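Given as structure tokens, the chain that follows is alone and in the form predicted on its own.
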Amino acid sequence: MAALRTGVLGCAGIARRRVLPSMRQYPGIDLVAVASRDPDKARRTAAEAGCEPVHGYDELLARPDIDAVYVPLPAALHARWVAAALRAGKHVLAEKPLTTDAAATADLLALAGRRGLVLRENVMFVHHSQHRAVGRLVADGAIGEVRAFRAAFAIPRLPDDDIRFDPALGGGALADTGVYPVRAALLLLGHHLQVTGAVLLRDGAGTGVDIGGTALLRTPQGVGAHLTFGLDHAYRSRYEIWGSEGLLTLDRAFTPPADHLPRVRLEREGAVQEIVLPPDDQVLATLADFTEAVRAGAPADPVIQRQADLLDAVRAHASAG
């Protein structure tokens, strides 16, 4: 089957470092052209890709030899430029997160499904075979019955001028690093998670945005989740899911290299055994995933929905309190 015939939206730096170094070796994947409104940053980023510069969003949209685009833009502008990559008929795989609030993602969804087309939001560590590997651990009754899950994906701050630190742009903790222990709570409990509480803590430097938050989640059956992020801490970026007979953890659980040998932890009955897995490429992974979904004509994937409303149901818990 032929490539899928890909351009993208933007210039961001996890486009030019992780995605589009990998969209040059997955072979399911031809990439076409890179664009920015800016004609430089355009010809910069298409001679490192080894593709076409296009200079603005809506000159590449209207090319008919391109089927599919990777949009790695702030996130403020992921709703206009989404919808209007599918309104062009282009299949879309966007940054986390797909939208600043659930009302917007769930008009992106429905738009997509309208047209018969692909959106995919990329979180991209649900697709690392460490999670897998995981659940059956779990599954197996490694550690009994589960009864409590904790997450926490956290950075040292960067530059005062960095998007993250933007509020216009959709700039904050929550949306940057808090999807990721959100998305693991879901990918390990299930859907069918709320929020009980949250906190978010704003910046003292005066950026206008979050800087960190707690936020306490539970199942229908009690099961309680403690997530934590930050974009102004000592890095953290690990799970642990606590069960009636065991406790098994993941370090680098959400942005492992490619050639990271993944190792669980398990305790149980007094005795520790760590679990050496094989090595994983979570961005190939997520290629895949987007590509096998265009050829197969896969429908929307509910847990995009799910994690914008936890997200949220974080802020408005927050704000409460």
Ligand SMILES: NC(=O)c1ccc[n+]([C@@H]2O[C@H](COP(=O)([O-])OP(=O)(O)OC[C@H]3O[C@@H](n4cnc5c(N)ncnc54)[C@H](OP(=O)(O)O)[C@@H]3O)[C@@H](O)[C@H]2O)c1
Contents of the next structure:
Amino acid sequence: MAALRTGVLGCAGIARRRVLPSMRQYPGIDLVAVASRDPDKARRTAAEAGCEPVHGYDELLARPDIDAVYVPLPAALHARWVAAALRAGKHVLAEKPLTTDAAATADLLALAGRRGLVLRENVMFVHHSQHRAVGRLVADGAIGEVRAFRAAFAIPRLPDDDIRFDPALGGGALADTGVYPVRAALLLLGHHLQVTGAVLLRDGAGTGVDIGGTALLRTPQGVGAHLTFGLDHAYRSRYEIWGSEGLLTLDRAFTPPADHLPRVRLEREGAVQEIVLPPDDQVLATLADFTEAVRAGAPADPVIQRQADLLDAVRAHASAG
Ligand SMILES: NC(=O)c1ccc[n+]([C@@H]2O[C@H](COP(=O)([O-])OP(=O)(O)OC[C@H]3O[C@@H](n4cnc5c(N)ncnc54)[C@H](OP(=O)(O)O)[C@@H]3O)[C@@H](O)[C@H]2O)c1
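Having seen the form predicted on its own, could you give me the form predicted together with the named molecule?
Now the complete complex, all chains and molecules, led by this one.
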């Protein structure tokens, strides 16, 4: 199949640091153009990425030589621009969170379905092979029956003008970092999770966003998932699965670089074993998943809606508490 002719809406940090270099490297994608609100920024980013600059997102969407777009805009702008891209007939890889509420997510997925287009959310960690290895260990009985799950993703505070501290742009820890532990719980415990309680921590600096939070979820069998996330915390990127016979822990769970050697820590019967796994490039794996979905005309991935529903439920529990 010919490479997927792809454009980018916005010269975002994540695009410049991680996604555009991988798009250049990945043979399944032909990076055609990058658009910005600012023509100079478009020129600089396009020069780095080896593609054409475009001034304005609508101008990029109007181009007939582009089949798909990557949307790394602030979260609150995703719904508008993903819808515009779908209406222009483009497949879409949108940054996480796909939207800021579950109803808007349902609308976009329905629009993509009606137009026969692929819409994926750029949650890259799920494509890293380390989680499949963890899943196999659990299925093979390495820790016995699963009794509890904990996951945490939190980062140190960024400068005050970062999009994550602007409520109007969809900022806040739940939207930005909460996605990771919620998605990890869906990946490792299945889709029938329900939120039973949650707290969100308001930013003491008065930005109006939540800078952290904790949620308790449960499976239909009563296995609990304790999830923590934050934007003003000591760094943590980890999950653990606690079973009737052992405990399995994975560090660097969510944003490992491509050369990272994953180490699964398995505690069982008083002994600790470290299982070293092969490195993997989760950015390239995500691009492969997206282009394969386009090639195959894949239907919507139901996990996107489940995740959006759970994020809404966390918000609702936290505001009720
Ligand atoms: N998957 C991951 O691992 C990962 C990692 C980090 C971030 N993200 C997600 O990627 C998205 C962007 O995050 P980021 O940290 O890369 O953001 P960023 O560096 O601030 O970039 C956002 C871009 O959006 C465009 N934009 C349009 N309207 C804007 C407005 N009113 N204010 C600010 N920017 C505006 C700007 O591009 P122009 O000026 O060129 O038009 C800007 O460069 C978010 O959804 C975030 O959650 C994902």
